[in-house]
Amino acid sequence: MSPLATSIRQAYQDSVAQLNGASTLPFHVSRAEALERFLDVGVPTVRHEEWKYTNVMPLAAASWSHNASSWSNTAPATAGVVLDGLQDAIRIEVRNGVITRNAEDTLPDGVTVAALSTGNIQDANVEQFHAHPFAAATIALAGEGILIDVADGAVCTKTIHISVFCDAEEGDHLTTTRVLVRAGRHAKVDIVESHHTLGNARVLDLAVCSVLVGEGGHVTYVKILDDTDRLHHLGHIVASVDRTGTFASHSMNINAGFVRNDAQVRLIGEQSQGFLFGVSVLDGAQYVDNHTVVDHVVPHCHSEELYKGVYNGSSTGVFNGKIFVRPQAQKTTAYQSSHSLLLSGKAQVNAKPQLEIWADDVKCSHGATTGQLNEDAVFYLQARGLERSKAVAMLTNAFAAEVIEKLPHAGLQQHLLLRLADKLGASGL
């Protein structure tokens, strides 16, 4: 057993030792089942097809400390960071496992934010997480989580911002975050999740989010990774979308050392929609792997995917996207595309778009492109007085900005566009 697996098993045992009789509650029984799944599969290697390009062995070779999750009812008034454009958001902070909600934020009618362990919470997506080793490990270790419940017909007029902190002052640290979002019939909610590190050691940041979208509901989930190379993030989001519902995921990978994002959308009600967008801007030895699955289970559904990446230095990007169209899912429309720019001879991209279609009355397409900037476009800008470095920065910024501009939050969109321009050297252009 690897040091990482040993650390996870020990952290789980330390956590359940404090439960006493509560260990028999359904929430904690599910955690035990998840640990068993993780130990059965173990830490994946590059010999596993789904991890062919993603080597987690450097993480598995280290031991990690972990803090048990808990919910604090004495939340500080300043819980959570404040991102530009989200000053009015409902703020939730997870700091080394301790969850607090800003005491000054008033929840709109029909919106509940509570501890996930309370009550008999049924998560229809839990089996999807059990199939993924790190998602299973996250559920096993997350002795507490966040429940965001939006009642039928309710509209959350404020964005909910979850900021996850991990303090690694005293050595390599493992943090686990679990979120369940339930949007009722014709309910609407927008959620932003950002991840942050403190200290000088490495952080292994594991996170899962389950989203249940009711009939006619609408959920937008934005994940922002803009930190340091000490951040090693493995996150998994699964959304099940009922009739006429809509789910949109936005993955913003601006700065982190190692990232694996898994996003899975199941369209289980007719006329439901799923949208997956992602952008990665890497340099140095940074690494981002975006794995997506869109499962069209019923007829008359629509999905779109657009992922873009800009890779400099010796960075590496991976896109592995799958679209399944089941035999009964006639009249499906599904579109998937991945586009990458290589700014360095040492940068590399592995792209694997896939379609598996068992229905015959569908409109589906997929594709991937990888290349360098068009030299004619660079020359055009140079001929108008721009230095080459500035011309490259301007074109690269415009290429990546397309994904950020799909964000529904105007203020956050502007904040990320400025961060993108700053990292690409296009500020002020």
Given for the second form:
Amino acid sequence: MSPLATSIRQAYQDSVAQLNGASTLPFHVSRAEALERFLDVGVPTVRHEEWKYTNVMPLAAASWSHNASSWSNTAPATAGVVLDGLQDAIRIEVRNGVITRNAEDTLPDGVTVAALSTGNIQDANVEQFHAHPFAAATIALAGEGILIDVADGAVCTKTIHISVFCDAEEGDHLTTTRVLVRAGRHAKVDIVESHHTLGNARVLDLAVCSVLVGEGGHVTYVKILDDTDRLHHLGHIVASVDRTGTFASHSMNINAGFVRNDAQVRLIGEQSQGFLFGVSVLDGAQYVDNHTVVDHVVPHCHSEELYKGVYNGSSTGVFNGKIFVRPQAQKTTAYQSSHSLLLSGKAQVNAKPQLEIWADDVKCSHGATTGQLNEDAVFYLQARGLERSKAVAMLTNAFAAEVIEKLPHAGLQQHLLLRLADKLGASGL
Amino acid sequence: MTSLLEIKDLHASIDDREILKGINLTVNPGEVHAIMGPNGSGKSTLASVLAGKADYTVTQGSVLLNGNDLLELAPEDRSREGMFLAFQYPVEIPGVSTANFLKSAVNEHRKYRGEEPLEPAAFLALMKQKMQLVEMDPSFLQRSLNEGFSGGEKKRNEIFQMAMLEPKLAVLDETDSGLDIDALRIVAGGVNALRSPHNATVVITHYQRLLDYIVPDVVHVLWNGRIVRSGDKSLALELEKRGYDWIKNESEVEA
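For the form predicted in complex with its partner chain instead of the form predicted on its own, what are the coordinates?
Zooming out: every chain and molecule, the one shown earlier first.
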């Protein structure tokens, strides 16, 4: 067993030892099951098809402390991250897996935020998480979890912003966060989840998010990774969408050392829609793997995927996009595209679209491009008086901005566009 | 009088193939020069070399703009020094609005001259005024630069940019190609409105048609990388009537 797997098993045992009578609650029973599923597979090697490009062995070789309660003293207990554009958001903070701020009194009618562990909620997506070793490990280790429940017909007019803090002064530190979003019939909610390291530890930040969209419901889920190279994030989001419901995932990978983002949409009710968007901006030795699955289970559903990546330095990207169209899912429309811009000869990208279509009356397309900047465009801008570095930044921003502009929050768009420009500027292009 | 542009014995190659084989050309302030010539004679190469496109290597000769060595400068500094190339094929740039692009370009020019950036309101007013020169609709300002523009719209956009940047030397590379007669008249009208005793225009064209609207002081014929004949505007009419073959034959005899 790898040191990481040993760390995960040990962390689980330490955690359940403190549960006493609570261990019979459904939440904790499901944790035991998830641990078994993790231990069946262990930490995946590159021989595992879904981990062919993404080698986690360097992470597996270390021993990780889990959800340390001894927070670093480098920051106040509530770091109070307020992202530009989200000043009015309902703020929830999680520190090393524990909810440290829960603004219940600011919640609109019909919206509940609670610890997932105390309720009796069945997560309909649990099988999808069990099939993924790190998602299973996350469910096994997450001792509390967050439930965001939006009742039938309720509209959460403010964005809910979950700040996830991974806090440890030094060494190798593992944190786990679990979120379940349940949007009832015709309920609507926008959620932003941002991840931050505190202290100087190298952080393995595991996160799962399960989204259940009821009939006619509407959920957008934005994940922002904009931290340091210390952040190693393995996240898995699964959404099941009922009749005429809509789910959109926006994965904003602005700055992190290592990222594996799995995003999965299951269209299980007719006329439901799923959207997966992602933008990644990498430099140095940063790594990103966007792994998506869109599963068209029933007829008359629509899905769209757009992922874009900008790769500088010796960074590496992976895009793996699966679309399943089940035999009964006639009249499906499914579109997928991934585009990568390589700004350096040492950067590389692997793109692997996989379409499995069993129905015959569908419209599906996929496109993957990898290329350099259009030198004719750079010259055109230079010939009008822009320095080469500004021309490159302008073109690169425009390339990535297409994805950022799909965000439902104008203020957050502005914030991320500025962060993008900062990072591209700092790369000394 | 100092000449605005002075090209002496200019040789340039691409991939070790020599395209320009000794160009000599002097353009004075206030003048319009036309450069004509058959396909492959080096017209567009000359325009690209003047603008500083990296694909071409200058192997010999000199180019002075207002007495400054143009060949020493990066493309952006040539632009800031007053060189403007209206592209034969303006590049489509998705995601960059025409307004944002021009704001950056104009403010870079202002910074180079030590001036403050324009206030947004003043800039918008300036753009709207200059767009009228080429009868462009202000809705183009918010559209991505050249993306989905028709051929005529792209060329009008080039002249609009020229109006915004007020260059000392404008080189129009086949600006008439792909234009119908109405667009041609609009584009030429814009160019004429921008003429002054202090700037100069070099019109590169295949056909005499454009020169009915932008009347040149001097017409040059480029053939096989050299200017083989220069004359007044009647030379363009003669070329229109007789084609280029007689020039080719004569220059081969001279060679």
